[in-house]
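Starting off, we have a lone chain in the form predicted alone, written out as structure tokens.
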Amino acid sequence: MKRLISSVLLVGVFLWSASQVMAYKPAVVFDMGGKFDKSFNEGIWNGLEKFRKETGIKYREFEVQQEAQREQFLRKLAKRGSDPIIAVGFGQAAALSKVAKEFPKTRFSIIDMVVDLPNVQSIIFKEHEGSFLVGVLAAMKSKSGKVGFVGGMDIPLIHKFACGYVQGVKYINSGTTVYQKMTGTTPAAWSDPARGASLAKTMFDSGADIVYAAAGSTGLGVLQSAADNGKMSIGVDSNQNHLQPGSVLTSMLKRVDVAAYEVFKTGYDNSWKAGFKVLGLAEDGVGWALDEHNAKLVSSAMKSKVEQVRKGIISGSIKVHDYMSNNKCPVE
């Protein structure tokens, strides 16, 4: 009799778990550049794939090809009962603000922007802190005393990367020259590797020996140009060291994979909360990449220094200015 009761209980638990899995319908709207951009969107995808493999739960997805689709896709997913829904990128803020009001019982998370609504979770990062660290590494590695930065779309968020980078460079050597260029003023700036390569080549021809790219798939052109010209690059968002082994000095890690994974996980176990999440060095939300592909490029002295700086930023003894606090950078 006890075995029968135990068997019934086990079957009941199994059926409850199965029904819970079937009832959970998370979704994501990837932004311009596509989910396989080797950078920001792909970092999101990696986190969601981790959740899918761990739980067996599939998720719905759309990839934005034009701006009008942001609102269309978010609304379509909400109508289908998807919950929670991740809106990837600052560009989806306006669309999400509208759709989230239409579906107040649906949970939405946006990565890289703040939308202040009771059913929205806003996740932003301290990119300036991670960029400061790779700036330290660039200044220590540079032999010419000239480095560069290629940004994607000319917006405050990307200036935030640039400003943090410049501060890190100048922290090591105030005399280092930092060339800066943005790729464009429209979303197309995120997916133009040829333009990225051209901008980087101009910097290399001017004496720069390291260029940091914060430009989505446009940055792939920067990495390629560095490899082609015997120079070095710095990747962004995802670990891009493997894309041009031996040429990528490091990558500024922005742990959007962890953020995306946590949205689906907390949505599943009902611990998801609306409001704001800010992820920096202290939360392991940003950092720099060291692996077998760049180990020979980073000396012991560089590792020691960047770790010292990391601890200093976390403790507050080293202050890193956030460009978005006043749209100004204290150093250029």
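What you see is a predicted model; the values in this text were computed from it and never measured. By rigid core we mean the largest C-alpha set that fits within 1.5 Å across both forms. Numbering follows the first chain given and starts at 1. Compared with the form predicted together with its partner chain:
- Considering the motion between the two forms, the entry in V278, A100, K170, A93 that lies on the hinge linking the two rigid parts is V278.
- Relative to the larger rigid part, the smaller part rotates 14 degrees between the two forms, based on C-alpha fits.
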Second form
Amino acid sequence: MKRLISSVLLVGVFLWSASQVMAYKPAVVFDMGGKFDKSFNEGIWNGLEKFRKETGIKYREFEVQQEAQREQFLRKLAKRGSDPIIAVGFGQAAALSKVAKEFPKTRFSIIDMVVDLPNVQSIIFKEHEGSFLVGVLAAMKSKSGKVGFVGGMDIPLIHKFACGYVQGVKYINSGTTVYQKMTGTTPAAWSDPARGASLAKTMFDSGADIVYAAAGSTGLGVLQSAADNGKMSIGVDSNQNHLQPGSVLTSMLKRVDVAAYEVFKTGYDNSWKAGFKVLGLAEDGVGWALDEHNAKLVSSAMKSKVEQVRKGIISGSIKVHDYMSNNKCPVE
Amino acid sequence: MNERQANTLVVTLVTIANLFIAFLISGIVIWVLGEDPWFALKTMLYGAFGYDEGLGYTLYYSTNFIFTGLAFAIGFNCGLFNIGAEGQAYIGGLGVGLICLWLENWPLWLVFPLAVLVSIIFGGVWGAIPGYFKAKRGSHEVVTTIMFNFIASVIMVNLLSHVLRPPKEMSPESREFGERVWIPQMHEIFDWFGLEITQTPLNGTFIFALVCLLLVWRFIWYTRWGYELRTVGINETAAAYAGISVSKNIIIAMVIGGGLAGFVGINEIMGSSHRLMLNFQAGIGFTGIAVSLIGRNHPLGIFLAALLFGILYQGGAELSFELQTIDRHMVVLIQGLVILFAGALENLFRPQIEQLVKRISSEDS
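Switching conditions: you have the form predicted alone, so give me the form predicted together with its partner chain.
Full assembly next; the chain just shown is listed first.
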């Protein structure tokens, strides 16, 4: 009898959990870049794939190609009962705020943007803090006293990276020169490695020895150029140290994969919460990469200094200005 | 069957054959990917007009293609290959956006004609400059209009990143316009008559696009200006000999083309997104070339081709949504095949079909 009850219970639990699996239908809407953009969208895709492999739960996805499709397919997913739904990128904010109002019971998460609604979780990153740290590393590593920055498309978000970086450099040595260049003013600036390489080359020729690239796949050209010229580069978003081992000083990590994974995970165990989620150094949402590929490049003095600065930023004793708070940077 | 009817029949049959081949190859690719091509086709067609929401999106895309298709056709009838509709639409949209931001509290019946006027001026100027270079200096319009697409893009990014973007806003886009200047959406228009349809971005601009089709048709084939334009297109030397100013007509064609392309801004900016944003015109200008070529540069053909591309856009998106193994690149492939066969290889089956039609018509008579 006891065995019968326990086996019935077991079957019950099994069925219940099976039904839970059936009922959980997460979804994601990637933005224009597409899920294999080697950058932002792909980082998110990586996080979601990790969730799928761990739990075996499939998710629905859609890659936006037209402006109007953002709203159309966010709505379509919500209508089909998908929940939670991740909207990738700041471009989806307007569409999401409309759709989220129509489906107040569906949980939405938007990455890289704030949408202030009771059923929306807004996940944003303090890129300026992470950039500050790699700026500190660059300034300490530089022998020439000149470093560079190559941005992608000329938009405020990229100025935020640049401004944090310059602040970090000047924090160590206010006399260091920082060359800054944006690749372009159109979205093509995100995917132009050749232009990235030539911009970096110009900086190396003017004496810079480290260049930080925050430019999508354009940055791959910067990394290549640094390796070819015997100089150094700094990667962005994901850990790019392995791309040119020994030449990439470090990478500014922006853990969109973790953020995306967390959305599906917390949605699954019902600990998902609406509201703001600001991921900075304190939350490990941004950081700098240290692995076997760059271990030799980073001295212990640099390590302890950057660790000290990291703690300073977390405790608030070092203030990093956010470019987007007033569209100005205090240092050039 | 007279010659004109025979010609129409040949053109129709050729287009159908080309589309059939394009879809057949797409079907084979889908089959290789491991999906059922028949189901894919059904999904696509159902998604494009099987229900009112899908149809709304299809017609909404078609509206854009009608404008850029006409923009190309006007130039083509004047012997020009205007591939600058992309930039002209972008700048035209800028004009629309500025007017809407400036006069957002004015009533729509006043702002709409102003917006139409301003988008003609902005888009028209953007077409007129390459037109002037072509007419007076002989610079080839293919090169200059492409360059003007880039210039337009740079201007827009700078304006949106630095001037029109509200402080603290992340996206490089303007603030939303006041609701008074929004063009009523189709579901609102239907609502006035007590009919209920699903909300889509389809808006009153669609009706305006149909009016434009009619006006362009009248203009090209039933006015003196249109006659001059076509004469220049067929033979510049003969036109000049007949006392028609070639340079004037080239500039006029580019101005009208630019103005028509600028109307994309009305549909996108004033009718749908209600804010000025980056790349709202993405690809619409270039698709317009295909639309016009497939539609034989005639307004009726352009309408049908615009509808076809509306179906490909909306149905294709539905396809990649329903069948998760098919991603958006597959949809681009289908569109590319249609352009390849119906646009570039249009004469592939022409000899056989012409012969067939000739045989039928000789049997008739």
